[in-house]
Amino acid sequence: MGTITILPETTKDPITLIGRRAGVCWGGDVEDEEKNYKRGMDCIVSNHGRTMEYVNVELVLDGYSARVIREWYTHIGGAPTRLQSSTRYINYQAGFDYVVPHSIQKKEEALALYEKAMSDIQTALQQLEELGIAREDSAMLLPLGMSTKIVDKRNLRNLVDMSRQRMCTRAYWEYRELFRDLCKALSEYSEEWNWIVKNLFAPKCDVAGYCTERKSCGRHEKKAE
């Protein structure tokens, strides 16, 4: 699967930021950090959501699908902004790389099938352009399959909802990787984001205690009707 890098522009301190800015409004001490500590922790909490909206999170997403970056640009709530590889100025016809499903890795038939249509791909991409064919135009032959790049900067609320959303065992299978690795390269980002990916980061069904889905996977039983 793909890599996930944060950068260092992401919040190091997420819970002792959130204690701060909620300090200013509330008259606190914002210079002592252990009060800042135990004041974001308060917030959190009590689910004072727009406080988490000051926690920066900045990260390279790399070796994804063009598909599931799609779906990954669908959260955009909390004024998030992203930048992502070009088809119009990368070297495509020179080759690209590609997300193979679990399904299809595990049929001998089925990944010739699908490697074969990978290389038919490369191989028009090359004929395109020595007929003189933008890349801006040949691009549109590349398949959501291809594997992208791209830097990507959103706050912590959003992330907490897209963990209800993301993390629910009906959510599409990429996604749902993608989603442990970030929640892997946080918790390793800082004690404080451990702490967060372990208490904040969960399915729907876990925070709500039934499942909320008209097909259930059975993690959760439904809620009375």
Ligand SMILES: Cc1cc2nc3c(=O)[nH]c(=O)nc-3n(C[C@H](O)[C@H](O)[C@H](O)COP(=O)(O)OP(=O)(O)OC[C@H]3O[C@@H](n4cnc5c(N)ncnc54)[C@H](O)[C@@H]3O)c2cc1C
Second form
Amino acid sequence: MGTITILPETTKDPITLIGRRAGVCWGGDVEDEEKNYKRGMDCIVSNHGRTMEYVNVELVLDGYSARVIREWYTHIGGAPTRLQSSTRYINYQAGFDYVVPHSIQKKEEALALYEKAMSDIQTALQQLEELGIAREDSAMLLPLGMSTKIVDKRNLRNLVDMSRQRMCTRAYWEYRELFRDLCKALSEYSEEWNWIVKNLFAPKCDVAGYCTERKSCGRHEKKAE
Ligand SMILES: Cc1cc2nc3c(=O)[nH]c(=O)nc-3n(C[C@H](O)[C@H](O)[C@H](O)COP(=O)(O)OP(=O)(O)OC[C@H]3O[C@@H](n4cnc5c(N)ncnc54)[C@H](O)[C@@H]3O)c2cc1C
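Follow the form predicted alone with the form predicted in complex with the named molecule, if you could.
Below: every chain and molecule of the assembly, starting with the one above.
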């Protein structure tokens, strides 16, 4: 599937950084990293969410569908920002990559149909180009399933919140896979991130103790009426 690159601007020591920032307001010794770590952990365990906003995360998401990226963009808490591959300047007439859903991949007939539809779109793009149509107009034909690339910047609090929605079994499968890739990439980035992924990223039912969705997957019971 896609790939996630954690850019070096991502905070390497998120827990310690939280403690360093909180220490300023508590008149603490922010030169002592051990104390900063303990203070940061205290903030997290006490659910002082605002302190998580100091932790910066910058990523390149590459090879996921334009469709899942559209969903990624709904997480706007904390004013994240991003850049996305242009549909005006990139030459998709020469071909574009796309995501193939598992259900289609494993059914030969469905796969042939899906691939033909993608190939027909590409042919139409080429023919429109020959007719002198600008790429910004022919790009209207590009499918949601085509893969795209974004450079994304957000904070830890936003990602914790995202995990509540997107680790839910009812979330779109590609988003769940993307989120799993993100957990893996961040866990490998540093020990402190490894702790964060294991302890703070969880679907909303695990946090609430019951399912909040109308249609439940059964992982947790629905709250009694
Ligand atoms: C099973 C499932 C089905 C879904 N179906 C759809 C769908 O059909 N269509 C669709 O569009 N989305 C759908 N979603 C996505 C979902 O509805 C949200 O759009 C998405 O999760 C991002 O919103 P958010 O509030 O979770 O996150 P964020 O926007 O990042 O917000 C995080 C938190 O910040 C605070 N916040 C953010 N903005 C404000 C504000 N303006 N004022 C005050 N507080 C704020 C709130 O506390 C909020 O909970 C679905 C999600 C799931 C899991």
